[in-house]
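Next up: just one chain, as structure tokens, the form predicted alone.
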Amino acid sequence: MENIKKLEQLKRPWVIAHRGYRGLFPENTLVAFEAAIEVNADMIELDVCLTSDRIPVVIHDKTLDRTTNGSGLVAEHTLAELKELDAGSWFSAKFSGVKIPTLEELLLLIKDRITVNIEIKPESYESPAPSDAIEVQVCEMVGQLELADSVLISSFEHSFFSRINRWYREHHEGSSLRIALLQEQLLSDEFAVGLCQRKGAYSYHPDEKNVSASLIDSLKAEQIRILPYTINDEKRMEQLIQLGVTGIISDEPELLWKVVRRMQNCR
């Protein structure tokens, strides 16, 4: 599904593919995102940071060592240098030669095909913000490609959000982008809801181990959606669906679909 408004009409939890179909494909690559689309995920989740020549690229770690044959900081390499690297062989030899995608390449691939959660990495936060700050570039791409209704922007660095909201209001009068608070630490229900309200959050994305029935109910009472990460265990998927989460972020979208369909058939 290519529109978040359509997702909101679903009577089931959203199936969100973490870094693409990460369970079977090299994460944050075009092949992983294409695979997620092919298994009918509702949304893909990805990570974005800047190269040394200030191009937003899709990669999770701030270093290259784990998911490429390169080494060192992503931010210390140009896009041309990153495009020389192999981002697939670490996962399996059959993905040899797979490249690190730019955010623009990814958005062009998925446009009108699926919704996307863009996570901006905290290490890309700059203060004061330059004119080509990563959040500005993300907003510009979303606007130019007319993807506002397909995009959710999340981060652990909550300072991005006021900038995103301000920039988008200045350039798109009367509208805003959907933003999501990522949170690893356990917060009280009251504090989590208040934080979302202060930041103008569309949704709250907590570590799944910190999700409770009371948290879900508190968020829903304020019209805030909850999309916990990262759940790959069938029993935990079932528990969270029973508790009423809006969606689940998983490395295993096919497994999640299996659980969703089984539970629907049991009703």
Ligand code: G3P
Second form
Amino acid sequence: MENIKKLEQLKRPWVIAHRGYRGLFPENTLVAFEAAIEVNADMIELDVCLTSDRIPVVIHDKTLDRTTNGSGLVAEHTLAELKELDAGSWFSAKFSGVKIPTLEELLLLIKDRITVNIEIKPESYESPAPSDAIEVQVCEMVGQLELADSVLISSFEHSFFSRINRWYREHHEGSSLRIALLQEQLLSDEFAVGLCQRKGAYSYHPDEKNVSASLIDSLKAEQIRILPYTINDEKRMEQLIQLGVTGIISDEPELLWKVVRRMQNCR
Ligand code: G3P
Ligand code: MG
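Form predicted together with the named molecule structure, per the form predicted alone context:
Every component of the complex follows; first up is the chain already shown.
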């Protein structure tokens, strides 16, 4: 499904493929995203950073060492340099030659096919924001490709959100994008809800270990969705679905689907 409004109608939790189908494919690459589409995930999650020539690219770490055959900071390499690298062999020889995608390449690949959670990495935050700041480039791409209803923008750096809200409203006649608060630390229910309200968040994305029944109820009472990360354990998926999460971010979309289907059949 390519439209978040359609996901909102579902009577089941959303299946969100973390960095693509990360369990079986090299994370944040086009093969991993194609695989997530193939297994009918509802949404893909990806991480975005800036190159030294200020192009948004899809990669999780601020350094190249873990997921490519390069080394050093992503932000100190040009896109041309990154495109020389192999982002698949570290995972398996059968993915040798797989490249780091740009955000634009990814959005063109998935347009009209699946919804997407774009996570902007905190390392790319700049203060003051230049005219080509990462959040501005993300907003421009989403606007140009007419993807507003297919995209959810998240970050652990919450200062991005007022800029995104302001920029999008000014350039798109008052309309807004869906934004999501990522939160690693445990917050009280009241604080989490208040933070989401102050930031105008569509959804709250906590570390799964900080999810409780009362947090879910408090968020839902204020129409705020909850999409915890990253759950790969079948039992934990089941518990969280039972508690009523909106969706689950997982490296294992097929396993998550299995749990979702099993629980639907039990109703
Ligand atoms: O967006 C959910 C999750 O991806 C946040 O953590 O480190 O996997 O990007 P991380
Ligand atoms: Mg992420």
